[in-house]
Structures are given as structure tokens and as C-alpha cells.
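Heads up, the chain below is alone and in the form predicted alone; it's given as C-alpha cells.
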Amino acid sequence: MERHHNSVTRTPLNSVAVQRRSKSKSYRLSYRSGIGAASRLAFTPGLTGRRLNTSRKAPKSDKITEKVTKEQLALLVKTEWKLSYVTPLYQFRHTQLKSYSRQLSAFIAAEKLQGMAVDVEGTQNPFRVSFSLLQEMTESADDAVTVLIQIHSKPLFARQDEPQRPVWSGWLTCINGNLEYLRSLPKDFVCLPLFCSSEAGGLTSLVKSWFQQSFDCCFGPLEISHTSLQWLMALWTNCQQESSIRQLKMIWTLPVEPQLQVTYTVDAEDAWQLWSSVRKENTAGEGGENSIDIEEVMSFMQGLKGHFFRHFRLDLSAGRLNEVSTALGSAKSSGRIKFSNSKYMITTLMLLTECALLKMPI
């Protein structure tokens, strides 16, 4: 059975402790044969030699709601998103959306009903896919745009005229991707790494697939690293005075026996002081943007630990932090993020683009 401790307590101030690409059929063919073939995109040295960034923005309140509309805001913040990442796309067309429609729906109506002919046009078919731009929700004129992808259908003994209902929800976007490699990319190449999904019935699987043979992309899962559970603490953390994070709550995993689950809570105003005695001095320059870097972002984990473990004489170092979450959201390393708040989207996606891009095999 898994043990569980319990921590709300207060945190003293003091507690700081190339050419890329054949079109032949058989090049494709090897490319899909596994993930460590070698890639038609060739190696990216401006990438592949790259790690997570040691310096990244402050986060700022960004006025989302400017950006999407009620629905679609509400669908994003309300979802819990499955992680992947998602190689470039090949000849994908945002001006093509309602043919990706039509061709999705079909395939999928292919694939539940083990093949059998569907009528696209008609009522036969009990899949309905939409394809939807979050125009402008980018950070870079090279990013490409947000593109919502939603299948509704009826339940399986549903009255004829009943309506169909969203069933599935995904979406794929690039928040601020790297420059050098996005302009490095052929024209032909739509690069939208980070793709979230809901979990639906096998549907995931289905639209992966479909993606895979009509964009010719490889997809894998993506999870969230213990570096970067760590980088959105930080970042959610700072966020406490614009917008109450209520509380930061970890949850830690310790390697003893029988496996030790420890449940760390901080209360916000706590956790805001100490954050606070770790910042430096912002050093961007006149008309520069607040910047946090890696050494902030460990001292406050140093703080953290060290007050667990003067009051419960459990070294946090040792284990695993598996899960952290705030009001203004939570991410498990599993691969899985919530948004339970629209303010500070932008900053969270800006991270997992990132770890997206950087998770490829190219």
C-alpha cells in the first residue's frame, strides 16, 4: 500500500538553500518503419545539439480571449490533454481544412465499421470531423497556426433524430518554436510539434493514423520531464501576484519499500516569499522583458526541499516528482496537462513546444 504524507506549512523567507526529403515511395515507406530510421528530414544540428532552455520570459497575462472564441476556450481549459509530439507535416494546407473533414470522417467510419463503404456525403455516416483555426494564437511569425480538430457522433442507440455530440477533441499548435529550426524547414513542411488529445474509444489512435498516412509524420508520446514539472512550478509560481495560485501542490514518489507517495502542499502566499528571495535582479536591460533562468528555478526546488525535509526528515531528492499543480493548472509526467486557468496558456504551450521539438528524431 502506498504510504502519504501531507505538508501545509509555512516557508520561512530564509529557506533558500540540408537537404531533408525524398518523395519516393520506398524512402517513405523505411521512414515508417521506426522512429530510429533515419529521417527523411535528415538531422537538424541547430535541434538535435539542443536542450531545454536555461533562461526563459517571465510569464505575462495574456489576453487569450482576444485570440479564440467562448467555445473554444472553454473546450481548452476545461479538458485534460493526453501529450505527444508530432513530426513536420508534409503538404498539410490550412486552407484545406473542410477536405481533411470529410477525408477523416470517412476513414474513421472506415475503420469503426471494419471497412464497410460510407456514403461521405450522406447521413449514413455516424462520424461528423470539424477542422478549426485559434487563429492568431501564436507567439512567432514562423509559427504556423493552431489547428482544433473535433469528431461528434451518436451514442450507439441513439433516437434518429437525435443530435450528434462531441466525442473527441484534439489539437495541434507551435507556441514560439525555435526560429532556426522552423526557417530551416522546406516550404513543403508545416511544423506543428505538440499535439493534444482527449482520451475517446480508441479515437486518438485512429486520427494518429490518419495524420500519418496523409501527412506522411510520425508521432510519439511525449512526457513531461522532471526539469520541466519543475520549470512550471517556477513559472505558475510567479504568476501569484497577478493571479492567486491558491496553492502549489506536489506529488513526489520515494524509490524506499513499500513505495512512498508523498503529497507536498504550500500554501501560495508561502511559496510566492520564497520565490521571491531566490529572484534576481532582472538584468535585460532598459525596455528588455523580465527573464527567470535555471539557478532561480533550482534555488526555489532547493527551498522546497529543504523545508520538507527539516520538518519530516524525508529527503525529496531521492524520489521522483511526478505531478504539480496550482489554480492555474496541473501536469503530470505521464504527458498529461490541465489549463484550469486561460491567463498564462501561452507561457505553459511555449514550454511544451519545446519539449516537443526537442523530444523529434530528427
The other form holds:
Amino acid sequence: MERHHNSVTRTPLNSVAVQRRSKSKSYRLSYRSGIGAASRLAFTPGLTGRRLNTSRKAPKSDKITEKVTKEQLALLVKTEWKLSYVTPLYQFRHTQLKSYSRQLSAFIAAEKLQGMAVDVEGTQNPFRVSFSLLQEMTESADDAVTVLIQIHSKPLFARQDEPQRPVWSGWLTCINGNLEYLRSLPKDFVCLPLFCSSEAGGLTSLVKSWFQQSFDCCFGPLEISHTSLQWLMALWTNCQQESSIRQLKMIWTLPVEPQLQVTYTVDAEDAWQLWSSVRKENTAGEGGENSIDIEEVMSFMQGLKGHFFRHFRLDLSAGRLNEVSTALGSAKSSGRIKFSNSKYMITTLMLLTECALLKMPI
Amino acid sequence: MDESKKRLVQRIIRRIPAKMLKTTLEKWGRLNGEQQRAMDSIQSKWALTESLLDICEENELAVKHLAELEMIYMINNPDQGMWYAFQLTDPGDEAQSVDLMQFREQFKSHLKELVREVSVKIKKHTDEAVWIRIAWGDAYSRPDHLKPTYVVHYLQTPYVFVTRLTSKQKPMLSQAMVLSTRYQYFKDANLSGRNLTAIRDLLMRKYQQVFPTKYLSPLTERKQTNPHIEREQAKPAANRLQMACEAFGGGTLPQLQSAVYKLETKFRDHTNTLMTEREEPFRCAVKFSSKNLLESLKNCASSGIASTPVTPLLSSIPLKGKNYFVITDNGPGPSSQMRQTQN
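Form predicted alone done, so how does the form predicted together with its partner chain look?
Entire complex below, previous chain first.
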């Protein structure tokens, strides 16, 4: 099998020395143009443009459980979320949540019940929206606090006394967002680039419309790239010693007629042994935090593909990796993520925040 | 027994799609002209159920007649539910000469000895298949017609196909089969699928097979735009196509849905010494699934995604007629194991 090109790791990431050409203009350079001059000219990131980090800290069983309450966490785990990126929100205030709840509730009622006279301010409104903060779900001091939105509603022909049930939830978050970018934002903008929504009842598009109207932002679909899926595989497998992943499952699809799906499941211990065999001898400096490099991740994947090839003489590279899952969670290339275990959420969210920031057009 | 009759009628009407009902009832042949016409004119399933119940009263039909109706439908539409293949091994001297009458009598009597309360129906279909419908009961209850087991056996061959069978029922079926066919063992053939016709064709090789030939046929695939590529690729592509067909067959291939391989082989990679030195096997499982698995695998081979000649692991599916394999490093052991291909 051919070796993969390692060109990703060779691109210079921090060409800080390059000066911005036009200081007088007040526009802000886009995130993707980074600091490299060459990439400003093209629509797509040039060869020297910013890319996903090639090295990450190994995930530790985060102290998230100590910080965020159990009830709040329960809302986030065990649901499959659809991912989108959001451009920075203009004049979004974390202190105005009650007002936002009312506004969004009225907006949804107006859209859903078009043509009917409805008292949106009173108790007749069938939709109740609540905005809340997940205070401790941040990684760095520059991260904006995570905002959780829930919509409760009664089923269509419910009795009077039946309580409202949550029919939709979504959350905006920024975990360890790129510092340079965050600091380069003008004062009134709040950056919460990752939007996770449950896929229920057409409410997602309404919520997005309201945000777009109220905060002049833009939503877009966020797929999980092949590289990100490989990262997740490695990061999750890395947790095996502390918390068993039970198995590492990958789902590939091969482009033949009719489409062939390959589900490749590896036992937890064996995946862990392969992973640790590709780890480089790390100098555990900086207080014992060793980092994981993209090369190790790619060797891990290569090992798995190689084992498969030796048996079936079938090259998985010809296909597409669609889904990766372990006991800690699952990720699909179509842009869906599920956290089965809250312990390692932060690291996964850091990766996804990075992906969202990279995909944003501005 | 009216309640159980009613439930059986409901189940049958629910299962048989509207467009097949007419022909199935006709084949059943227990309705007179008037009743048949009455059934044909009804649309709703609820009304059909009521009508059929009335007819049963009129014609004094019992549960066993209704079981017959269900069986006729199954025989003519076998490609549903899950079928599992079994194989009879170690034939005795008289195995080849068992004929239908013998088999029928012996199977019924043996099974009735083993399971006191059981209802068995045997029918021979036009294509040499013997269909058996078994409703199981036990010491405390009458045969349950709502959960029957269907068994299909091709006389003169060692192949048997079975639908749902619990672990309690298996030994009894096994014993009855073995005694009535004069073989020694009734073993799991590690082949399962939704289409009876597909797994039967696969096991009994009733599909177009392609044999190695010195004279390769010209490539008949989609038009290439670039004549240089076409010329350069013609021979390798023709080779791949030939080998793909040799491994999997030509023409229409039996429709399998999946194949599962449990791998328990060592991890061998000369670039990774740590893993290669491990004593334990690298345990993983691979499942291939597709609307038509053999077609997909054949296309993988002919398009080059899978290297040709096709690895024995994949070509075993049609060769051995199995879709469940356990692969270890040992040499060829029991029939379900295979030697790992060396790199």
C-alpha cells in the first residue's frame, strides 16, 4: 500500500512575520486567511493557509463532571446532534436570555400557527422556549459561555393538564476557540461557532431564522472530515486505559454498484495495543501532558487498513469512512455527533469547535 | 379453539398482500365459486378477515386447513423472513435411496415421538423441494400455529433450509431429520439470508459459473472517453473481469445481504515490530453488507478496488456457500476455518 503524503504537517502554521498589507482598512481578515499572505488572494485556503491543528493534547477524563451539573449534562449526552457552524453573533448578550426566550417563542408561534389568531404573550402560546447558560462549559478564559436552548410544547390534542414536553433542544458553544481569532473580533461580536441541534420537527430552521434575523449571523452545515474522524478514533482509543471504549467501530462505504458497506469492529484492548504501538517516544515535558501528533493518528489508521488489506486484498482507501463509534460516542461524516459519556466531551468539542471555525466563511 | 382460529386467520390475512390473495386462495382450492368471488370483491383487510372466518364456518374448515393456506403462500413467496442453511453429513448406506413417501412417514413419526404435541404438514413442490411446516407444542399446550417453523429439504441432497427455530426446538428437528434421511449429523452451514432462492442457488451452485479459459472475451463495459486509456487498460480490465467472474459467477448472482468474518489472526506488519511480536491474535470482526453482496464484491474485483486474483476469504462465499466465517491462523481445521493468506 502506498504511503500517505505527509504534506499536511509540513505547511508552516505560524508565519507571524508577515505584515498585514493594508492597515488603514477596517475590515477584518477572515479566519482562514490566517496570517499567511498568499492565501488572501484565493477563495479557498492556499497552501500556507491555516489548517486543523496537527497536534493535540491527549484527552483526560475531564473535570467537566465536577463543574457542570448532572442535570445539564444529561441533556447533552445520549442524543445525536446535527452540527452546523455559526458566524459570530452581533450584539448577543448573555444577560438578555429571558427576553430572547420570549422573542423566540413568539417567533415560532407566529410561524407555526400562521393564519390563526394567537395570544403570543399570554399563557395560550403552545411553545415555551428557555435559554440557559452552561456556565462551566468552557476551556479557556476567552471562550463565550455555552448557551442551551430548549423548546417545550404540548402535543397537538393534549389535555389541559398535560405538561409540556421538550420537543427540541440545541446549544451554541465555543470550546478553546482560536485565541488570535477571538481577540481579533470587534467588540460587539460574540463567537459561538458550534451549533448542535436535535433533528426534530422542522424547528431547527425556525430557530436558525430567528438567530439570523436577530444577530445578523449565518448558519451552514458542518460535516466531519476524514481527518477529524481519524482524530476522534485516536482520541477515543487513547482513553481505553482509563475508561473502556468497549470496541472501535468504523463504517466505510465503497463506491460500487450496488453500494457495499463495510463495518470494521476492533476489540477495545487490541485497538489500544495498536494505538500505543504507533505512539512515538514522547518527552513528557510541560507537567506530563503529552501531545498526540497527526502522524501517529495516520499510522494508527494505516495499521488498521493494512490488517484489513492483508486479509481481504481490498483497499479501504477507495471508499469513504462514514462513521466512527466507541462506547464514548459516535461521529458521522454527514455532521452528526453523539456523546455517550460526558467524561471526554471537552476534547471532542475542542476538535469540533476548530472544525467550525475553519469552515466559517468569515 | 375459535380464538386461535381467529388469530390465525387474522395473521394470514395480514401477511398476504392484497394482490397475491386471489391466486393464493385459488391454489388453496377450498372455496366454491361464490365464496371466491365474494373474497375478490372485498378491499379492506378487516372485512377480508371477517369474510374468511364466515367461510370457515360454512365449509367447516379447521386450523389445519388454514395452516395449509399459509403454507401455500410461503411456498410461492419464499423470499421473506430469515432463512438459515443446514447440512446433513456422513450419509449412511441408504441415504441416497430415501424417497418421498419414506421420508414423509419417517419424519412425521420421529418428530411426533420426540414432541408429543406437534402439527406437521409436508408438501412436495414442483422443483423437487419438500416443504415442511411445523407448529410446536409441548406437554402443557397445543401446537402454536402462530409461530411455525418452515423447513425445506431437497431430497437426494444434504441441504436443508430452516426459518425461525428456537434452541429448544433445534435438537428435535435435528434428530428427526437425521433419522428420516439416514445421515449422521445435522450441522449449521453458516449461511443465512432473506432470500431462500438466493441461498439455495448459492449452496447448490445453481447460478451461472465462469471457468478459467485461455481465450479472454473482449471487454464489454461502458465507453471510455480516451482511446489511449482504453487501449492501455483493455487487457488488465479484461483480466480483472474474468477473475471476478471466476470467483463469483457470471450473469445474475444470488442475492445475499451480508457476510460476517470474525478474525482472530495475528497482526503482521513488518513496519510495526511491537504489534508483530505480540502473541495474542488481533481480534476484530468485519461485516460486508449490500443489497446484493456478491454483485458488489464482483464489481470490487473487476474495478480494481479488490486485488485480483480474488482472495480465498471472499471467494469462499460462493465456493463454500457460507456467509459466516471464523478465521484463525491455524491450518485448515474444521470446515468453518481457513488459513490466513500470507502477505
